[in-house]
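As structure tokens, one chain now follows by itself in the form predicted alone.
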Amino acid sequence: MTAHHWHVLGAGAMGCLFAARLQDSGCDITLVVRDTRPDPLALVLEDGEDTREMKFPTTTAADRAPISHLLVTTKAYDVVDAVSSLAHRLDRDSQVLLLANGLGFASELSGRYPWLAPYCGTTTEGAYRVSSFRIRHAGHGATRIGRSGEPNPPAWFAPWRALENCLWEQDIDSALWEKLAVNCAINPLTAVHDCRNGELLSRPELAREVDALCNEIARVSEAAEFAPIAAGLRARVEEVIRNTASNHSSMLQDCRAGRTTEIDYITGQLLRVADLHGIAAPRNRSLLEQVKRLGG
């Protein structure tokens, strides 16, 4: 097995959570900081009854040296500009991993940096940070990482696989539409009631937005051509309510502390290609508004 070097673009609590994996599985790492830290960084991660301090070395945009291998665990909205920030330090060889929330970024980045070809994943881990140096692993889930048309993993990948449940995935495209499916049936409902998870089944009021919501979701995935998640979103949708019931949704999150959501990269994604296939959804619509004004 052939391990890397991996710079990790957004070296927040998945980014760190990601960037102690790969250290694990044999990779070097550089996490890519916005300004000067402390060199190496000293990170302590809880996962569990296990406490464990790690130590990366850091970089920063402005530093020239070249990044063969890069992954990106930024905000959606922060992708295209961060990667941009980096452009002088990579070239066509270099390989690239978005693993972010949504979709819209890449096809963001690859007008801007055709030559870039970028990675996708996306991932059900959960991870918080409880201080600035201190990042607690939540909950224990499954990555899948591919690129459209690409069945078969690159030489890159080797060192991924010894991570828990991470997996090539050969129809990523339509990964990457699930996850985005129920984050939108999901996420923005929860911001809006300033609810937890759970309270989508058992408050019937929100348990009926939930299914309309999905009967809308799924006309869209059809449309773009993705039958079988529209045939079983409503399902999905309910079992990952169940399994994270106690949550509190990053878009939840983000409205009570006045943040940038990410909506504009999940509802705004669905209501783009609803709009390029002719079909109302206005639930969908109403719910974006509604962020906005919440958390932008």
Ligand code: PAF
Contents of the next structure:
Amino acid sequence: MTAHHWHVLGAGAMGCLFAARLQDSGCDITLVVRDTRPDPLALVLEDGEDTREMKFPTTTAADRAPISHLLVTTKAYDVVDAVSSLAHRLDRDSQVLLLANGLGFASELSGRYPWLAPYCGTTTEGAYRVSSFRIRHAGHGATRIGRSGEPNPPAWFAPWRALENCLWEQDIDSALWEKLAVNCAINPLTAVHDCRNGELLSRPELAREVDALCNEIARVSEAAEFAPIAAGLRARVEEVIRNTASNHSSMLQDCRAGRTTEIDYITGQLLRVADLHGIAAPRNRSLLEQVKRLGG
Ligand code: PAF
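With the form predicted alone done, generate the form predicted in complex with pantoate (PAF) in the same format.
Time for the whole complex; same chain goes first.
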């Protein structure tokens, strides 16, 4: 098995988690950091009862060495600018994998660099930063990776296959849309009501909102030719809410921390598709405006 050299762009909790897992499966890893940081960078990874220190070489965008394999784990709204900052280190043979929430950035990127043809992924792994150099792997989930129209994985996927619960997804478009649909039903509501995911089912007035939102999202999903996702959406949303009942969604965390949210790449993207098909989605539109008013 050839283990490649992966550069990880977006060294937040998720980026560091994947850096650690890829290093474990034999890949060379370099973290792309914004400014000069210790090289190597030492990070502590907590996983269940296990706590260990890991070291990663670092680089900044200003360096010139070519990048063969790039994993992007930035926030959705940073993907295009962050990859652009490394464009001088990429060429037609560079493999780029986008593992960010939401939709829309892959086509923006392809518009700017038609030769890039990025792979995309979606994950339900949970990780958060305990402190600047300490990451906690909080929830074990599944990761699905693919590229539209490519049923078989490329050679670089071999070490990824060794990661826990990481699969090549033959229909990545559906996988990404399903994640988007679920996020549209959960994230903005939790942000606007400042509540844990579980309250979306336990508070009757919010449960009614979830139902109404799912109806709108299902209509858009059907128009976008994701009929099976439309049919199973309400049940899937309920399952995710139950599995993550005590979580604060990523959008609520962003609002509380005064950070930009990913609403434009989640609900905003759903609304762009709704508009294309002439579907009014007033509840989603109103949530987008409310989240924007909260600052994101
Ligand atoms: O964005 C998130 O927080 C997660 O995707 C989800 C599933 C809503 C759980 O909190």
